[in-house]
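So this first bit is one chain, no partners, the form predicted alone, shown in structure tokens.
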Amino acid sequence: MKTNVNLQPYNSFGFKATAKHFVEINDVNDLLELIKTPEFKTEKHLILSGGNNILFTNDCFDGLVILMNTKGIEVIHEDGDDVIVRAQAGEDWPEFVKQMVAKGFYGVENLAHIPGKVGAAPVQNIGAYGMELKDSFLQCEAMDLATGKTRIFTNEACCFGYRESIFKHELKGLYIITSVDFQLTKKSDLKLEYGNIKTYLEQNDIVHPSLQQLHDAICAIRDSKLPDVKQLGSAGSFFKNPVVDKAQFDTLQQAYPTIPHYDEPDGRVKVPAGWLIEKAGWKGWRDEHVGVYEKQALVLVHYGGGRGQDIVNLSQRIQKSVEEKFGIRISPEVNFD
């Protein structure tokens, strides 16, 4: 265990922050010792896997900060073209996902290039593209952090969400992901309505896509609209997008008959955060710290030099403008610790 760590290196934004105490998670067995320690018992604590969905809002964080690097992907079962796959929660989920699509496993593909760690990717419930993480979740086995004791979490106790899991509410804190297990198919079954993926491959004179041509393809999309972490701090998408009843969507579309949106399974829609915010005039906005994305209004950005507080600030501000406009409020996808 360390003390005094810069977090600066363990979190997207880059924001500097000092942890009291700083620990590294290679090993199950690792945690179990760890939670036995002084420090463990008297300090509050912060689970951090790759820092990709966090926003330090203070200089300090006056406790614990245990991270997550546990490694190993393993096939645990096959049965023709059914594959169970279990990943360590240490592991990068772009680099498991690529692996995915290598062996020709379909599951997980249009979840590429999302930066994280497999442990953090249910908590979260990750999506993209009409994918979610839910929808390839099995389980995950997780550790009890008062006694130390293993659980499994089947898909239906882990309670998803848009965005959400029982492990942002009523568990936070309280457990620790230590492996999560992925049913996934040899079977093709390419989703791809969503978003610019069609037009993307309509461009590059793909007619049929491969599971491979599909992953490479939302890289590039993910990379043409969202800024490198090592150039330029971020967090990716900053906000959730805004689930409104059909009612209020009919009311936004008489007024913008071009507005993007998506229709849900219970009759409500979602429209994209991205796009109220940049018609409430926010894209490319910066200050001498902070800004927000010249390429995509989704994401916030830290040009350096600049504290968490200053994102806080300029999310309300956001916040508020959006509301004002279109009577949506939209919620923070980020973490603040």
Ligand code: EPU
Given for the second form:
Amino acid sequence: MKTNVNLQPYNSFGFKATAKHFVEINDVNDLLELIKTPEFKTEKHLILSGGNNILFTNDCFDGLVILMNTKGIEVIHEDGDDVIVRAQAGEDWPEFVKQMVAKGFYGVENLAHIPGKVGAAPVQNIGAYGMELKDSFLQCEAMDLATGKTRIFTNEACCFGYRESIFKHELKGLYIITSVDFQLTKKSDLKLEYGNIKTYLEQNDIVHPSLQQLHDAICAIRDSKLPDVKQLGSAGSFFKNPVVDKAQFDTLQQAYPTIPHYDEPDGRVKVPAGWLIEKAGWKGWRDEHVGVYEKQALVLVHYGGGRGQDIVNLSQRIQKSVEEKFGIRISPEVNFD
Ligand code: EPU
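Requested next: the structure of the form predicted together with the named molecule (the form predicted alone having been shown above).
Let's see the whole complex now, leading with the same chain.
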């Protein structure tokens, strides 16, 4: 265990924050040892994975940061076209997707290029291009931090929703996900419906894409819209897309006939927060340290030299102005420490 560790390399926003205690877990047995330590028992703790969805709002994290770094990817079951793959929590998510695509396993390709680690993926049920983690999630193993016992969480037990799971709510901070099992298939099953995918493939004269071509297309689409976190600090989408009731949407659509939207199964309508923020005039806005990404208004960026609080202030100003203009309250997808 280390003390006074600079967390700047461990959060994709690149904010400076010092962890009072910091420990890196390379083996699940290290976790069992850790939970017996006085630091673990007395200090508040934060489980850090890739650090791609966290905003440090203070200069010091007054507790214990646990960085998950366990490795390993293996096929644990194969039956005809069906494959079950187990990945340890510390595996890099985009690398995991690349490996599955290279093996010809379908089921996670639309989630290509999302920065982060495997263990964090179920926590917020990552999603992109018409696919969510829950679609290929079979089960995960997690450690109860009070007892050290492991528990299996089935897909149902995780209570997945749009960027939601039980690990963000009832069980927040109580369990650490140690590995995830994915139900994949060797049978071609590509999801191409999401608007940009078809357009991109058409523009590149790809009529019948292979699994690899779809993976590469998604990487290219993401690169064209989202900042590379190695170059510019961000946490991907900062807000969730709000869901409004049909009557409110109809009023909005009368005022803005071209408003993009997605119908929800329950009759409500999801509206892209990026569109609302752009229409409220924020796209490309910046001050010295932070701003709104010029190619995708849903992404808040850190140009360097700023503090987490700058992003908090900016996000509150955006929330207020979107609410004043459209009567819709947008809420953050990113976790605040
Ligand atoms: N739009 C604008 N202006 C903007 C941004 C978007 O008008 O500045 C419009 C677009 O033209 C489009 C619509 O909003 O009509 C949706 O935009 P986009 O396809 O870029 O997706 P999004 O809804 O903004 C969501 C996810 C992303 C994911 C993409 C692609 C959320 C919060 N975000 O963004 O996930 O990559 O769809 O599937 O659901 C993330 O969670 O970190 C993330 C990047």
